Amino acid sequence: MSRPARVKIRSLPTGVRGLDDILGGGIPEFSFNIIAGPPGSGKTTLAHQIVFANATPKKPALYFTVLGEPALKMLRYQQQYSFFDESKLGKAVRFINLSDVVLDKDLDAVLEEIIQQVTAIGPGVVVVDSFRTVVRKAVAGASELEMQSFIQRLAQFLTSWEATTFLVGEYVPEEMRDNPIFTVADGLFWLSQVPERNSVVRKLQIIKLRGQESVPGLHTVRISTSGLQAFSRTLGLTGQKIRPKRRHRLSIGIPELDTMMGGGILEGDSLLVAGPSGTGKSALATQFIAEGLRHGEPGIMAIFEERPKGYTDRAGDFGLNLKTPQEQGKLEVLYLRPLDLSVDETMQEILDAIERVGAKRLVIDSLLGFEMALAPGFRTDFRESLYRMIAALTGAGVTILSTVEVEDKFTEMSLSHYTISFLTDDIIRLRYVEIDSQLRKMMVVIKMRGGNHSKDIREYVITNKGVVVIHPRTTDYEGLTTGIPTRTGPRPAQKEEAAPEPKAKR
């Protein structure tokens, strides 16, 4: 005996950058769902946007309002949105007051004013905005039993008009206990504000979706001149590119430093170099965008501490010239200083960007600026982001150069602050070394995955052509990583060496 073939459920779109992938696809069609939280949270917005991207003339959208707020101040904010398509009103969008059903009767004659229009009009989607104010009125003069039924009775007489319907309301999380709204509900969508310090997030939980599987958790959300754009927490990890068996390796633009590392950097890889202020980082990083750009490889710079011109300027100082490439759109430099940010949000950036110049090679300039500029609730959770993040830019097949800024203590060789190395592929330590009462600059490759590399301590200097890495000193020097070596034998009866590191032209 042949099994029933399975009722296959259509999805909706919401209209909502990165909702539908939290959602597993969509909106499931004719499902009756909540769109709940606290005031300014983003509710009427949301709706709003799942309804002007669903309407049509032939399916138009019902969008019944309830003593909140009136129809005609509601869509004055609204047209503000670019989602909003003025064409739609009175057609494919049509709003209805009931306020006076409401007010002036009983919750039988509500929902026979909702079945009367449907009934007459057809809609796919239905809208009712504020819900909570029709559960308020009728508390007062129904019992919970009459409540539960014509909520009852509403989802299905909704669905089975074959209608996708979202009731908005302000609720608090206690309420989902004993409210039988909850119950009825196929769809639940939570929205709220979370104050953090002097920030403040906006988050969503799908906490409930019958038939479909949604990402679990929190996920940030952000209201900009589009509307609503969530952020999944797990943004990038899905449908990631597998690495390919053979890859090549990429040129840092040092040609020592390659030699160093085995012949560069394996394409695909995520380096991380650290060290203490004024030792080359962002010019190593920009040297790195500056090789990929002269082999035809599209760049990323994410900087957080310095402003574009100012890093663009510098990067000219040292004969890199990054202004043509941005011209030409092969080189986008992001700069992400806000004090609100989530680690999600700037992915989204990032991968936008990556996307738009087909960019093979990224700077995340640095670390601690990034985390700087995440909300303070975000920063405590800044190594698990940081994991998804560097996952997520690697599997989209890029190339990753990190900084982060260590604090020389001349006792110790630490790599970061944030114990991160093992999310890395390759490490690179620049560090100071005090050496015949002069401040030197050393560096050593500490890490390669997938390869072999040089274990020397080598000595470079900063120039007008950037980091240049010089041929060994003659040394009897021991302890180099302590950054107070001490000599080995007899002091060489020569003249005081000249510092080696004029300055860069500015």
The other form holds:
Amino acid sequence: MSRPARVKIRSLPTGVRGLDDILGGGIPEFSFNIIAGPPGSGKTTLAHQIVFANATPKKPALYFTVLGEPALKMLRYQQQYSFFDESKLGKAVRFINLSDVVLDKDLDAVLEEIIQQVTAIGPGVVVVDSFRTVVRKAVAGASELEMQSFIQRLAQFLTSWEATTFLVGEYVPEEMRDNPIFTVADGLFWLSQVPERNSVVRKLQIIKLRGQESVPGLHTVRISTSGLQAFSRTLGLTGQKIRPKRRHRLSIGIPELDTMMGGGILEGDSLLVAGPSGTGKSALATQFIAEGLRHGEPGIMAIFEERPKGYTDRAGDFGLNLKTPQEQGKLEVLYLRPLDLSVDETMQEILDAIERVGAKRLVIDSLLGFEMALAPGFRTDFRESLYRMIAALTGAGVTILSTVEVEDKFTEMSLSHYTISFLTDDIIRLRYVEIDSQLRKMMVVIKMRGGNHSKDIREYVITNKGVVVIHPRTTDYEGLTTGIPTRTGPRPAQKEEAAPEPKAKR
Amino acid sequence: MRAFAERLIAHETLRDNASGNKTPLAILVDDRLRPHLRTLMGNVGFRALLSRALALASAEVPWLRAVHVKADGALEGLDEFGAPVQPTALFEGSVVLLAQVLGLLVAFIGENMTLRLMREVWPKLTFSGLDLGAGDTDEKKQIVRLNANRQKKP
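Could you please show the structure of the form predicted in complex with its partner chain, as a counterpart to the form predicted on its own just displayed?
Entire complex below, previous chain first.
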């Protein structure tokens, strides 16, 4: 005997990018929801986005305003958002002011007015903003039981009339325990603004959502001219991984280094280039991208320390043209707004850019700059976030080159202060070495997860062609990795030095 | 804006010529603007908007200084002053007041949204902008005729 089919709950889109995924598909139809949070956290904007995403002339949205923000001001400000579709006003989206009823009458009259409007219009979405005001008035004039009865009747009526409802209110978390509204609600969207030193980060938590598996935890939210955008804390961990089984080796644009790496970097790998300031990490990263472009592989450069123009101009000094591919849509240089980012936002921006250009190669220059661009609260989770981000991006089949600045110590050779080397498949270490009263540069491939690699320590210079490996392995020194090697071979005659590495010409 | 307001007031005058009991100003406020705008902004919001518009209009039309906005958003003082005020002056006062209401709405919510509101208030009128240019020709002719008639009256 077959079991009768379970009811299928349809999900309504929120109109907020990223939020449907967090909710597990969208807002359950006919649900009774609370949008809560302090002033300025984006409650009204969220409600408007939901309204405009769902309202149609056939199934309109009713937006009841109560005392809070004057309707004219609300319209004045909300129309600045790109989701605000004026053509929907009147027929699909209707604003009704309940202030007079709330001020002059009791809860029964408020309910009666809502019932009258809903019965007449038959909306698909109903918003009461701010419901908190209704409750305040009620608390002053009615008993707790009356209040509970009002909420119960309101919820039952709106659900029976097949309306998905949102009550907007300025609540504080402590109220959740005693306020009956939180018991009745099917969904509870909690918005907040968290100050972290001088940064403020907006967050969203889906505290409750009946009938659907939402993503738990705090998610970052940003409000821009497009309205709210939500960044799931599990962004990138879901979805299909498309890393190919048989992977090609990609040239890094420096033939000698390709050889050292066993033929190049494996497609879909994450390569970390670590070295102190001035050792050519950005130059190497630029060569990596330029080589990809030469082979028809679009790329993304996410830069944090320098503006795109300066970066592009400097690539030109190495004879690498980054301007034309940008004009052709094959390369994007992303300069990510510093100081209050979350890793999830950054990842979303990069994923969007990857999709836009069909990128195969990605440069993150540098991880230190990336960390500095984050709001202080996110810096503590940087390693975990980075792990998630790299997994998501390489999972999407993109080959990543990240740079990280490390301080050279002349007793040891560290890889990075993040201890993130376990996150990467391959590591190249650049460092300064004192030889014959000169501070020269050397590189070594530390790790290649996908195969064997050269163990040689090689000297290189930065010329107007970028990073160039100049010498084969030398056996005349030992202790090169300390930065202060000891000569073991014969000392050749010294002559007055011409600069070993002419500066790139502008 | 003034021409647009004039068109709306003329439309009301033409429409309610038969009833003749209410002034165009009373019709405008009580029957047209108040029900629609109060739904959107509540009684308090409507009163505030109308009071401001009245204050601005009174600077231009002195007899409007005797008119006040009641607690329910209706105008008072029209009965006393409706009779002695010349029809032309009454018409002009109504136009100025409506133009001020429209001006405030445009300042707050922009021209597009104001037009949408006005379309809700006067659903049978067609207009694409806050000027007279978009009106239909017959109506324009009627307004011209009406204005001419008003000029002839003592």
